[in-house]
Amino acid sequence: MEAGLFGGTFNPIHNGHIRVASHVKQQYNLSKIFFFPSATPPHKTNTNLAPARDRYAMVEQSLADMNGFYASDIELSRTGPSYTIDTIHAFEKQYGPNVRFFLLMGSDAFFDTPSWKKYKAIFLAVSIIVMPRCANGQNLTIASFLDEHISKGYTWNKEKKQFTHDRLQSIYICHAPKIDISSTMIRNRVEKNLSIKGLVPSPVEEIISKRNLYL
């Protein structure tokens, strides 16, 4: 089985997250995608970060009726900062060798990986599906980044839109549809008492209102 790992603060999860994940799932024929909210993101000091359990509840309820999408509290069950390499190993331990995992991330996060804990181990452990912000020029930028920061020896396969390496896992480039929704936008609209209908799943609206989040 092949499954995606989609992490983030999800502060809050919105329709853009779900549409992009749906596109990736279809493109790579993934059986499942696990959405896992970060408990304590080591690279973010957002003072407007909703409690982890509230963010998890929004993810869980938003995905409840979506086939192949699952919420995971795997990072919430650990203490301390949420490091991606630890999460990958936890998934591998939980699901065993019969599941091949793909780590989903935007290009901004991808280019930030050298600042992550044991970042080179991530490229050894799982294939990565990168979703660039723009379609033009990103492959060359990613190729230069891989050569400078990860390892020399990556080869680009234009037909498969994939970087391969004889020792490390593959890097896939997925041009997901551009969706002009962000969690920052959602929080700003809530703070200004503006509607977020159509931007987030209905359970997110309900939880934000009921628990007075982002005010």
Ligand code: ATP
Given for the second form:
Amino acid sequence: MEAGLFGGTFNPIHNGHIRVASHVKQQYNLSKIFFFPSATPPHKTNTNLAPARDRYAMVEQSLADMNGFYASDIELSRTGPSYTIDTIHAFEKQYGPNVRFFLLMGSDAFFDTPSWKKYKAIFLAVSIIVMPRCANGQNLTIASFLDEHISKGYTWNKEKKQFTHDRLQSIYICHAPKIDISSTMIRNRVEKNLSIKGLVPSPVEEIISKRNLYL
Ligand code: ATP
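Can you now output the form predicted together with the named molecule? The one shown was the form predicted on its own.
Whole complex next, starting from this chain.
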């Protein structure tokens, strides 16, 4: 079985997350995708961070009716900062050798990986599917990024849209449409009392309003 791992702050989850993940699921024929909100994001010193349990509830309720999409609280049950490499190992341990995992990342998160704990171990452990992202302020190409920050040994396979390496796992470039929605946009709209209809699943609207989040 092949499954996706999709981590994020999900502060809150929005339709951009869901649409790109649906595209990836179909394009790479993944049986399941696990969305795992991070409890204490090591990178986002966000002043408007909703409680982890609210962010998890928004993910869980948004995915409830979606086939093959699951919410995982794996990072919420650990104490201290959430590191992706630990989560990958925990999933591998739980599901055993018959499941091949792919890590899903927007291009902004992908370019940020060199600041993550043991980031090279991530490239050794799992294949990564990179999803295009609007206006992420990065002019680097993925090829020069890999060359400069990860390893010089990657080869581009144009037909498969995949970088391969003889020691590290492949990097897949997903051609999902760019969707211009971010959690920052949602939080800003809530703060200004603007509608977020159509930008987030309806349970997210309900939880934000009930719990007075992002005001
Ligand atoms: P924020 O605006 O607070 O930075 P975000 O919208 O980037 O949040 P995250 O929870 O940080 O959301 O993102 C989790 C993962 O989803 C990251 O890999 C990110 O790149 C990816 N992602 C988020 N929104 C999109 C989008 N619209 N298209 C593609 N990938 C996305």
